[in-house]
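What follows is a single chain, given as structure tokens, in the form predicted on its own.
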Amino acid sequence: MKVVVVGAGVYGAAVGAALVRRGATVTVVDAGAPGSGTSGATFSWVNSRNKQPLVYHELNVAGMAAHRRLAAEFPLGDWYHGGGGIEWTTDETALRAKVDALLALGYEAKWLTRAETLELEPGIDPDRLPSGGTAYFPGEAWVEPRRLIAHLLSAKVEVVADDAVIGLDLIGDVVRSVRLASGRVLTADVVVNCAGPQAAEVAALAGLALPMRNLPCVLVYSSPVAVPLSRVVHAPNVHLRPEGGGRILLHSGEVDQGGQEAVERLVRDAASLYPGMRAATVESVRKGQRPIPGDGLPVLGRVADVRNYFFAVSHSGVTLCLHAGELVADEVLGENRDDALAPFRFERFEESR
């Protein structure tokens, strides 16, 4: 089986990996270099601490398991950093409710006193920390995206770079031939949209309308400073976690929308938290966007009307991508898996028309 996935981010590179162990043969298309479009640009953080409905929620917490499965499978891998995440907020009693509701899912969370919380970063400043503790999440994680979609691309999956899908050739409700910009075309006995916020524009190739809301994401990357940042931190006005080189990586919901002002003030409530940042400064911003389905919730898997087009498009691509990509690989193969994505179809945005 010939299988043309267009996308080489997360989505695209766990999807191909996935079939390719499979038997198939897969080339991952892509109008930039792998891993330079959102999957790039993302803050890559394995959770499911803010995921609704349920089954939204299981699915993330079965991506998380699909990571840890993966370090565990290749231990010199360096894209995989376990350690947990911390939270605090201004309403402590709403952040002790959500801790409340994950720990009856039987999600791993407890609640650390101001000591137990330095014990894990000593480079907070105490005085930022609120007298009620914080909470914390053992099991979450963060990726480097780049580097799993290598592990994942070093498969015998053929990349085509640099060469936007510009066209499907149908046959009927089958699509025949994919039609790349330099004028190239791939013969397909399949084809999975991994295009994250170009999803819609790839699906309505195969005459397929899927809503799409994406939302921008602004992520500022500090100089190297000697900080003892170990795992993901969510403070009021600032979300940190580490990255490569000493360097720390920072977020907020502010600076997804604001200017040069709102990098430079979430910067100085890094300081303020770590005075290990206050010599930091900002070393590059990478701007992207989160590829958000219309109602919100990961489209996955096969379509009705175009029997050889699937889909494998959500936001929380990097939580999701190992065990959504197995799924969809699954699904390509022709195994049926409504037990895990009857809710993520292409047809409920059809039938709420």
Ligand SMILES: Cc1cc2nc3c(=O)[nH]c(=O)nc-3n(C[C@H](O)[C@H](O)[C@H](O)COP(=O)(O)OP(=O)(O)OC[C@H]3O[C@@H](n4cnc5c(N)ncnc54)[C@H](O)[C@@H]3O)c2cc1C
Given for the second form:
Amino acid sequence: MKVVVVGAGVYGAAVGAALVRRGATVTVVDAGAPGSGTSGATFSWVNSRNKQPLVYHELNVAGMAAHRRLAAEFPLGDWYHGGGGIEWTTDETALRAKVDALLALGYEAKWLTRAETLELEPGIDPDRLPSGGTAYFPGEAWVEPRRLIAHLLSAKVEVVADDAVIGLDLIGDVVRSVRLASGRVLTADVVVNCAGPQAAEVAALAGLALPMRNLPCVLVYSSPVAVPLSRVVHAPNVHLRPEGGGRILLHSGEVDQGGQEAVERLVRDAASLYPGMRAATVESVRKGQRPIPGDGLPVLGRVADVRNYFFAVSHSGVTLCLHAGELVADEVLGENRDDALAPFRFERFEESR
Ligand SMILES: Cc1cc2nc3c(=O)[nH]c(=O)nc-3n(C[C@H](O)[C@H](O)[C@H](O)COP(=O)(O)OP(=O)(O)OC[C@H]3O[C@@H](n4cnc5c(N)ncnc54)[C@H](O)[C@@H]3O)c2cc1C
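Having looked at the form predicted on its own, could you now put up the form predicted together with the named molecule?
Now the full complex is given, and it begins with the chain already shown.
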């Protein structure tokens, strides 16, 4: 089976690698370089902390487990960083209710005292921690998406970079070939749309109307700095995690909307939380697009009206890509018998019209 995957972000790489493992011949085509889309500018926190409804939570939990399995399979792999996540907010009651709700779902969570929090994150200014403690989620992680993509594409995946997919040739309800901007034409038994924020445009090439409500966002990367930040931390006004080479990645809801002032405020907030960050400067500010299907849920699997066309598109794609990639690959090869993808099919948009 010859499969053309459109997009070499975390989804395209994960779907491509899963297909190769099942014996397919796979070409992953990207308009730019692998990892140059959203997957190159993402917080990439592997979690299922705020995911609703339950089927979506369970998909994310399965995504977390898939990351742990892959990391265990490649002990020298350099993309996966465990250590869990810490959160506190100004509303302790709401956070405690969230912890209880997650515990009831079997999600690993516990309440840490201030001293316990400082044992995990000794770089935090103790005065900035709430007296009531913080919530800790030991099963969470973060990944370096480009390292993950590089690993996944090192399977026998053919990669065509810097060549956009501009057309699909259909005969009846079957795609026969994929046309690239360079003029190259790839024959295809199956096409998988992993185009992230551009998924609607790539869907339109097959005559499919995929509603997307992408959100612009901003991430701030510090210069390398010797601060003992070892995990994902969500504090009021600032979210942080380590980034490669001693850098720290900063984000907040506010910075997505604001300009330079919001960036400066974010850096100040981070430095007041981790005083060692005063030695850091802003190395880069990257703008990205959250790929969000119309109802917020993933779009995964086969399309009924175009029999050999599949989707693998969602937000939370870093968390979901490995598990969802396996499910989509199973379905491409005709092996998905329990219909795990039923809640995430494209047809739900057509039915709601
Ligand atoms: C600020 C921010 C924070 C986030 N935080 C998290 C988080 O903490 N945890 C989490 O799990 N997720 C998070 N996400 C979401 C996650 O990053 C995305 O869901 C994921 O990266 C999407 O991957 P993708 O492969 O679908 O898309 P992309 O990485 O965008 O890849 C799509 C690729 O398709 C290519 N392409 C597009 N059109 C064409 C075409 N016509 N022909 C050929 N190639 C094409 C693009 O060049 C691109 O490389 C966050 C996103 C953002 C922006």
